[in-house]
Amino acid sequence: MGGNWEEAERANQALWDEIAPVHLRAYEEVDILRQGGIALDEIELQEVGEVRGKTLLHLQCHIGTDTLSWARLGARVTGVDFSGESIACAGRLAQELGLDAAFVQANVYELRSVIHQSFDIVYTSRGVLCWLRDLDEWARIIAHFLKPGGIFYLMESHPFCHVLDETTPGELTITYPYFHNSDPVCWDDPSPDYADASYLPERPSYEWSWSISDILNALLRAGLTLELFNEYERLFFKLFRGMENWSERWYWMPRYSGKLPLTFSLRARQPGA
């Protein structure tokens, strides 16, 4: 890309706005929101903790199910993505349901002038972190939208688990750089949508790669106190052929028992009241 941020997050923005109307007849967690629960896991619920009454922004929000579990669940939420066929997904999904909502359409850096309130929970999760291309002003956006006490909370496959490759089912290699590069990594391969395999899609991700240090450091330069971090060996979707099922919409690989990280938590809080 030649540092041309601009281009990849254009053509990142088409990809979604693309895949978003798949995802909406695909995903599980549109089911299970029609069907009356919620499309968190049981993970997140005990670490972000009781919800009702608070106000939550969640940042890169897709077509809106995390988000609108929150709202099942009490909150007041505010979802944000860049992509607009993503939040008008999120809206018609949001009306069929009867939850109350707001969905807006913004690129995460250009938040501060889009929205004009402060909140008791920020939230993002599940593969969002190598769409930015800036982590320290993402820590900084997110400490800005952050009350005073107001606690940030993030869930994210593990940066280890993306320097491997299954050369044959069941077998890893460390394969691709773990540290970070500010030029991203074009993915053009013609290879299945990850929520619909009968899905190719016809545009290329750009994406970066953070390391655990470049994630926890630029939240603690944002002024933010880290309360947990924790890790697992299951991940939320199926990255590698050789998976298995660890439960209910989560994998791991059985044969890297307790060797191999694929998810990470973190919760942090703004000092203050």
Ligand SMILES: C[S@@+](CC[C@H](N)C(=O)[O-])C[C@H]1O[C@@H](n2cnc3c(N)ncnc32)[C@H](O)[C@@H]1O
Second form
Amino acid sequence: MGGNWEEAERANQALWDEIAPVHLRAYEEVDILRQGGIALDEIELQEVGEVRGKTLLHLQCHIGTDTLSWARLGARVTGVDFSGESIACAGRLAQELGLDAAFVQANVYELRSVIHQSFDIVYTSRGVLCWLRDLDEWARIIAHFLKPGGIFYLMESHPFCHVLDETTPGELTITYPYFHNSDPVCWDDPSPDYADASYLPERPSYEWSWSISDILNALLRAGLTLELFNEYERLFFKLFRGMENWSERWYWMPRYSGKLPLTFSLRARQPGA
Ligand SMILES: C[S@@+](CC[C@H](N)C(=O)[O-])C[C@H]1O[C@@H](n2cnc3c(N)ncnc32)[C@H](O)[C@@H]1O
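What I would like now is the form predicted together with the named molecule, since the data block earlier showed the form predicted alone; can you produce it?
Let's see the whole complex now, leading with the same chain.
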């Protein structure tokens, strides 16, 4: 890749365009929404707090299942994603469900020239950071869109779990780098889609790793105040074959009980107001 992030982003966008319709068919969250429910987790609901009447910008919203859940809870939502297919699926879902939401196709890094409004809440979660090439710029963009006193919320897989590989089911080894490298890692082995195991994505992905200190320092450097940071030993997708259900849509490795952080969440606030 030789530092060519443009090529990496183009490839990633094509991958997400490819798998968005697959996810519209396969995501359990779509069924939950169709049944009148909310596809968010208790952790997020508790840590974000009351959203009714608030403006919420959802970065990397994919097919909009989380965005539409916040809408159902009364937030005035705007979902952003660089995958046109994802945004098209999100729009169709909003229409089908009769929920009010704006969906915008844009690269997070170009958002300042596309959306001219500030928000009470900027939210992003579950599988978002590995696609980002520059966390300092990402954090500055978040700060740009927050009203004084507004909050940024992130729930994400813990960077430590991406260091691990599963050689035999249930047995983990330290394999991949923890610390950031500006060259993304290319994954082009045909492995099943995380939401539909019968589907093998045709396109490669390019992913960056970010450490906990990269994430926290980027937000602090952008001027936000950290309000909470939590770690959990369960994950929102089945990353390793040896994982067992923690609860309906969460997985963990009981064998490593008490030893393995798999998810983290944080809330940070824009000073003022
Ligand atoms: C795992 S999904 C988002 C997670 C969401 N919670 C979900 O599971 O539906 C990652 C999303 O990030 C989007 N994405 C990746 N890089 C982006 C960028 N630079 N700007 C905007 N969207 C991006 C992809 O198109 C994809 O829809």
